[in-house]
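Take a look at this one chain, the form predicted on its own, written out in structure tokens.
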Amino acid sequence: MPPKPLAVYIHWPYCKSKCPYCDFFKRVQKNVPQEKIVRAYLKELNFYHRLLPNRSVCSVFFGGGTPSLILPDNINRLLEYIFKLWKHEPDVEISLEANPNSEYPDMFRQLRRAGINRLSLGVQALNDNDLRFLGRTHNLKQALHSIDEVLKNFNNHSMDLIYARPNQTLDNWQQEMEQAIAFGFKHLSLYQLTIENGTPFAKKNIQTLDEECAANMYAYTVNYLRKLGYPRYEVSNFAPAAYESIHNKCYWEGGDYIGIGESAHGRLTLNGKFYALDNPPAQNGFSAKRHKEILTATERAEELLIMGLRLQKGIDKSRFKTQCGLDFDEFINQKAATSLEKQGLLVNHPNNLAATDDGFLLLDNLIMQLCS
């Protein structure tokens, strides 16, 4: 078989401030030495090219942190180097996450000129009170201006929103969804607010919306967007088929990807073995040592189940066996699968296993039972 296409994730951990709900690795720092960091990224890319010289790249994703803080010249420099090392697929997707408060005039036009062809805008809420509550550094006016700029400069774009905020009602969320759809984004990423241990929200004992209200919001969202041509293709992501994220589907479908930068991780198939790689945070932020671990067939199978069941289409059993070497029906807990199917939470066909609409509301529990 030809080598698998490769997805490249570039992690920019730096932010101007940290949102109180965020539990990702980030550094809040001014005067970031971009030249030094970019040189370190180029060295990492060289390392992976020596390891994987014959791959082609299907996607590049600049995540963070706040990757819209990277100077466009440095983005272009990284992209040119990636495509000097590897060929790319004809429909290569080059995504960047951006905050609505632009760092300089015509930021989005410059990002487009730097080589970004898909822009993901982290709006998170469409009113000033909730933006302040979420610790966002932009207001609604800035968000609306940035939305206009993104739509003007990109043909492929996505907007992030957070729902199930404290005191949010279903009516509030319905109005927000109607407004979001009216903008005309090709893709929507909608995340339920969760309070993670160690975050400022957890330390303040902030309480999320009760589970029933949150479930009602999610069910409404799925049905509403489906009718408007934005079907759920992953638990939190909605888009017509042509605008599903190539990069993120690589994660969910068990593809190969490399992570560049501090705290980034990757998954690789090499010589018939599957590797987990990560770059743990370094004391000075530049010299993180890569960890490489061979995953057992069972560990690989568990990851494929956890990620694959997030997809609307579920898990292709034949592909599963090709990816980990185990028979899917023998790997899962069949007693649990039968019970969950009878409860209307799973659809289990000979070639495929997928969650139902009700199953998506209990996805973590389904996965736990299938792996037990």
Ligand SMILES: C[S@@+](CC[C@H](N)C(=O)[O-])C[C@H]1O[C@@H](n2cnc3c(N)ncnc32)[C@H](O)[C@@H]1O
Contents of the next structure:
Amino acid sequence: MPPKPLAVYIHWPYCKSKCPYCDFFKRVQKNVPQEKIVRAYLKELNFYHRLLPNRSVCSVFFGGGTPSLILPDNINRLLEYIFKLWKHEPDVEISLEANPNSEYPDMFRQLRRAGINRLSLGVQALNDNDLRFLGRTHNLKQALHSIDEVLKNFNNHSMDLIYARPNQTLDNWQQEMEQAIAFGFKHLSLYQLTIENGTPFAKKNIQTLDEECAANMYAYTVNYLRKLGYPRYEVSNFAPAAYESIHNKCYWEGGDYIGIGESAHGRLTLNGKFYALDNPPAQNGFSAKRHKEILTATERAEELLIMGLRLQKGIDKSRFKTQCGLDFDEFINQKAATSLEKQGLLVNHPNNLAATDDGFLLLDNLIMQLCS
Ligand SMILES: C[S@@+](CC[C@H](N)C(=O)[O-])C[C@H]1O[C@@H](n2cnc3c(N)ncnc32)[C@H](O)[C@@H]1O
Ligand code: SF4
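The form predicted together with the ligand is what I need now, so please give it after the form predicted on its own.
Whole complex next, starting from this chain.
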């Protein structure tokens, strides 16, 4: 068997300011010591190369935080180093999440020149009021300028929007979707606003839309985009098959990935064992103190189920068995599966199990029942 492809996640935890809805790990600080951090990242890459010398890299993802704050020279250095250590797949995806602020003239062209071949732009809303409400540092004019630049400089691109904002109507969202689709992005990530514990939104007791309105918006989004050739391939991700994110599919399909940087995590199969690795946040920026844990077959199986059911195509049962050693039909609660299928929430074929459109609205519940 050829060695498993490897995805590389590089976390840049720094942001210009903190958005009040966000509970991702991030820091706001002046004078980020980029040189020191990049050198630590190179060391971290060496560590993983010693562990996994013969892999082929299928994707590199710069996520955050705000990785568009990394200087292009540093992005290029990291990429050159990765591809010096490992060979890569012919269609290797090299993504970066950018905020729609140009940190320096020509930012998007420079990111392309540094080696990024897929740009994911965090637009979040297409009107100034909602951008202000979301605490973004960009306004609509800046967003439109960045959209233009991304489309000009990249052939593979994605846009993030957050919907089901307080006071947003279905009608507003329909108009925003029409506007979004007209730009011509190859991929859309559309997230329902969630109020995460401990965030400023939670402290201010900001309320999301009621469940029924949010579910209507989601149903509308899925149907509208399906008709336009952007089928849902994961709960919040929509694209023609050729533009599905290779990197994120690696997470959802239980592939191997390493996480570089503070608070990044990874999953690895090594000598028949399955490892969960993470770099816990440190007091002073980057820490190389890795936390490593071997997952049991059951823990691994649960993860595969939780991640795999997020995909439109669901879970391939024979792959599940090769990935965790357990038989899928024996692992899940068969009584629950039969009942969920009768309710029209699941499709359970001999080779595959997937949620239906109605099932997608109750995914957490489905997973809980199947694992019970
Ligand atoms: C790592 S985050 C942020 C990436 C980038 N720093 C930005 O702000 O655009 C990736 C995406 O998750 C989504 N997201 C983060 N927090 C969210 C929340 N509470 N509710 C819904 N979507 C959220 C946003 O759409 C965001 O673009
Ligand atoms: S949403 Fe993005 S820019 Fe805002 S705080 Fe979170 S990671 Fe930073």
